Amino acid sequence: MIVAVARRIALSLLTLVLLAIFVFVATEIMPGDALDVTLSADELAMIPPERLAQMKRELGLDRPAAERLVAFLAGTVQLDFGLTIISRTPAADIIAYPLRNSVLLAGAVLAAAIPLALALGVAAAYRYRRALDNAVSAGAIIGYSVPEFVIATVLVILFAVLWPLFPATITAATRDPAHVLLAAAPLPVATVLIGSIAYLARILRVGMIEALASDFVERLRLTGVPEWRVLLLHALPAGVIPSLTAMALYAASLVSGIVVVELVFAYPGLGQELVRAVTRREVHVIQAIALSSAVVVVGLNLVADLAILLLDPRTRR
């Protein structure tokens, strides 16, 4: 067990740094730096190339790759992802409070999505190609299927036109505490947890139909085992495994942004903040929200694969 959890532990570091250097691969083939989004041609045609390569060797436009990667990777160990090219403000401080608001927004979605997926799952299963199976089966596909920026339009044209219930874009500032900001975003939550519910119910129920039809679910209702305890002692554990790393990868999307409904309702998260930082080209910021989304989806993956090794012995081997 122990070598089993270390094995992993070492893989999701590795993983990492192999993401940090690719991370920063990418970024360096992007077109154009931030001198060249900041300043209009006009202005880079009046600048004398000495000042130019002047204001290029002030923000550190002009190493060489192989050392700003070193300096990269030794700022991303000590949490310091260097300073933005124009301001010169810290990039782990621009993206800490949308980091906290997705973070906010996940957990609000996942703490009722997981709970009424794996009621809907479990029932479906149990119910098997019958009516409600059918049903919960219909409704997980539609709610899957339709693209979350109809769904933000229904609500919003539902709660906010025709029932003005809730606003239709966000009205708390980025800041503001995390109860406010969730009392301001009850439309995003919904979107966001209408897909997941559809998702997760989904991948729920297919892991329970194979557990309730396994021969050791066969053998305990033989021997007179109660059948609530047959379902929800025995046969959900089994049936949860093979989603736990759906699960966690999922959770992991939800905390590294969601664009769309964020640019829809002017969530201030990740998603808003990456398109702000790829529009103005700010290289350290962009990199900042990859390795914090790297660090999030390596995490609940590791987390989950722990979670598979104390429900399945079988892996540890």
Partner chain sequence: MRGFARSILRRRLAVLGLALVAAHLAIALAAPLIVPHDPFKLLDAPLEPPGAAYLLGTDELGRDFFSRLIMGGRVAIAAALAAGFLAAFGGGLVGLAAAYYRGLFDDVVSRLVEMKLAIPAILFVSLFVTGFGQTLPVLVFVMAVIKMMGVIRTARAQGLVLMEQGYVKAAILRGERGPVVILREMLPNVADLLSVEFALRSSSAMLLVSALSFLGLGLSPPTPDWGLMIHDGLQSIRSEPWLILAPALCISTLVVGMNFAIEGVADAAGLEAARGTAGH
The other form holds:
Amino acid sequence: MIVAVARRIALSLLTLVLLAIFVFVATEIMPGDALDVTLSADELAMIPPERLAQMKRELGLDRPAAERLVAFLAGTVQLDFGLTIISRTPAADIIAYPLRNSVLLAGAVLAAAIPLALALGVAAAYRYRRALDNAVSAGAIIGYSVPEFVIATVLVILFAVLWPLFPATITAATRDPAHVLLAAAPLPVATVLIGSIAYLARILRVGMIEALASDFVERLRLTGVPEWRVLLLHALPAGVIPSLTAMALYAASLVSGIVVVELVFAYPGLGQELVRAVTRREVHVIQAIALSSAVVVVGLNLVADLAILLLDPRTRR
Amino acid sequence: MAQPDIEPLVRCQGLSVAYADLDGGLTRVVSDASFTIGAGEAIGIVGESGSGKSTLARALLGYRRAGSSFVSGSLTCAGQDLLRPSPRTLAALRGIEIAMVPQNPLASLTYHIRVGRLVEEVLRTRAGLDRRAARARMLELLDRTGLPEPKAIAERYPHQLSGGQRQRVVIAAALACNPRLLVLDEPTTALDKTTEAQVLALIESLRREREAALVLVTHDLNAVARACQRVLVMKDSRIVEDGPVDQVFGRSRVAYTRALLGSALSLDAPPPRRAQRGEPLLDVAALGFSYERGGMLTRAPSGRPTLDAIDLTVGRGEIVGVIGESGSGKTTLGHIVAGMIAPCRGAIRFDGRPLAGHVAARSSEERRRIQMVFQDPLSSLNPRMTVGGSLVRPMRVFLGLGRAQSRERATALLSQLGMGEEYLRRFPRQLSGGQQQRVAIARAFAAEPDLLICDEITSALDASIQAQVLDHLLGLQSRSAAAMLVITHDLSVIWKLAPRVVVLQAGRIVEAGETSEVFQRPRNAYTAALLEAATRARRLKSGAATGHADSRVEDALVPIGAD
Amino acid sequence: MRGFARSILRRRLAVLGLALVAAHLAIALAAPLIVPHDPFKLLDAPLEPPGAAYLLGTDELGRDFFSRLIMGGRVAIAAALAAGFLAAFGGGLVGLAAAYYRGLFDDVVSRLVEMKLAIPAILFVSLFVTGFGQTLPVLVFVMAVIKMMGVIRTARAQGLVLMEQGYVKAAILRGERGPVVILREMLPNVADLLSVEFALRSSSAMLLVSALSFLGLGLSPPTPDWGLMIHDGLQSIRSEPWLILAPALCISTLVVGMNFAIEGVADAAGLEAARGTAGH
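Other form of same protein, the form predicted together with the partner chain, not the form predicted alone:
Starting with the chain above, the whole complex follows.
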């Protein structure tokens, strides 16, 4: 058991290190260095070569790539992602609060999505190929087929324009306390929630269908064990366990969805920072955002893996 | 002995069960079944896979699988209607009056719950015991079914038990409410022969102790011969024969039953006389194989049976049999000789020269000379390739034949196997199982091998087709004079094909010699157990065995739970 | 084959989905022929209301909105299909190769897949667009790489099953070389699976490309594109909501249609993992 847990944690750390290397390579080595990427071709042409060389020295870009990679990894471990090139502020400071705000949003979505998806998935599986299942399945397809930004804009038109229950954009500031942000965020949460429920309910439905078709369910029914026990005590854990891995994979999509809705609603999270950084070509901020969201995703995957270890005795050897 | 004609416990009249197709049609899996089961009677239902025997067994509990329905007929147990039961009838019957022991004990036990709890659950919800009483009774049941240290076993999860232990747990759960009818669906399929004998003995003694009726659903005639008084033979959804075991097995008038019996081992027939051992072709010395476990970051490979100190010689044109049960390492041995996996220890010599372990390190000529036929006929042929394509490929790779030439030879090979030229253009799915296996055999012979490895090549086939495929195989073998290594758990295949045999148990050769000698005078206890289990039905026929009440059954109770 | 077609036609949602996809593809292909106006030309005052001259009015630059709407799927659909195709067949080959070769290659591929699955798609694109520039080929390539990871997983798992089949073992025992085994024996047997993956990945690439355009990370103006149109429409969401609703309807019907069709066809082909819920 301890070996299995240690193995999972070690694998997660390894994945993170590889991710950090990947992020560095993708942004700093392949097409040019941070400065080339940050400055447009026009700007590069305007700067005299001596000045450019001096800037590169200041940023440490004249050192070999391997050396810079080590420095980058060392900095990352200490949460030092470097200074932004234009405003010279630490990238870590820029993303700290937006990261908190995005995690807040994700947490609110998951807290509502998981129980609802569980209920829908189990109900649909139990009524396999009947009216309820058909409705849930079709609804789920629609739910994850409609892009988040479409759901978001339609919700704005419905609940902020036609029937102004909520503000169309969020007025809360980046450093407001959590409850203020959440109180202002029902529409963003609702937007991501629709896709999340659709996706998760679909996974859970398949897991439950498999579980309900298993031999042990048949044995229990042939023994006359009450149906609620069959469903809740036997089939439910067996349906959820194999779904956990697929559910954890959803974490990455969740982050993508959150980035989109943050933009629509001007929610002060990572999404806003990301688009700002991309348009200003602030490499260090993009790196910091990529790594911090990777930590969240890898962390959620680790939680899923550990939950499987906890729930499935077959994995504990 | 029960008196079935006084007050039958179960009365089934003209029962049909059918699955609805998407097109609205009905496919019958049980047609017009009529029979009765007396109180305390032991009945076997035998038939090949797909004959409808499992569906019939489930109907006895008023249960039908999703998509199926009871089309016609009537079925009652103790006067209660089982085809249109009220929820209250079902609640009163299932698990209490009638209990089922399902086919696959591992899949039938909820994997995330400890086995003790699974048995307690039945006691608490069905027998109405409170927590403490249920626990005491559970331990009692585990003990009665022959599980050592019930307290320790109760705390384990299903995957932590051996196959025989799981089967005992499932039986314990079924016995929780002292049912009047116990239905067992293939209870011994997943078990090795030694454990099977113990489980059958347990079932037999429990039945007599509790005076319950018993329905044993199986494809294994020997198991029926051991545990039952009456037998129903099913074929293509119908009951084709119904009568006392010794009568049906002894002098059946139904051709199908005789075919089923024909596939069972009979030592009465003369032993095979074939080519004597020539100069050695394959020489395996001190061969060993084991799987080292994976490291911290690599996936650990699935456990493959290990092999230890295997010595084996096959002469030119000779047929040598390898018997063993699943897990004995016999398939691993075949894979090593074929070159699919490299041995860890020991040496293989082929035609006097050392043979590289892995196929990639062998010469093309060596690869051509050693061919293999696999167990599952469907999966051994590429579903996207025609029969012709599958047969032509080895000829082009090994013999460098052109298109027309190889086509001609493929046609010739097929005709030797009793299949016409038109099959060249067919796809594997359009063939029957027997035809598929014949094509797989033809593909192996297409390379003109000197040694053919046959891994359980008839196990996936219906009994009635096995003999035909073996005859074709022998025909081709005698014409080509290739040697064969026949790997199987089926002793009758060895009896028919191989004059010499080795017996493999847990990765070691426990007995080797002339087949007639080994089969008629086994010196090893394990070999004797295999033979005992395989010959029961036939010995009934020849009058040598006396049905279920055999003193050896009681003897077998001694090592219970030691599996 | 006829039975298969009939089995699809029996599923109402599958039929609806196929009809939606067919309609979208037909419009996208015929778009240059059927547009009433030049979608790039500034024709009139900005934000004209819908009327006889311009069916859906003009956009914020004074271009005919209806013409832009009809043209608005072409580039995105083409990009999504190209990315889906690369993902399905590239990922299929990589996954099968990982299953065939195992060892170091498999370990590296599996680790890369796991790593990529941990990066949200939008961030992955941001990284690449920052480095390689925001051009259509880069976009297609990046989307293909993103969508490929799931395919590699599926194909690898299926490849491991195929490696246990007698015909693959027989080919290996014949001494056939790796690429021959993969292409002759394995690939044809995952063709069904990869076709479904192609459709599945195309539909999710369609979602991704429009989300990217909406964020300003995907297609760039003046390309008519639904994602871009919705983004531009946000400014006039209160006064001209149809500038958002019309392209929103287009994207949604296309992707919903694709997924209904995929679900129905895969189900009819028996590719869905789910079976019955046992008996009563």
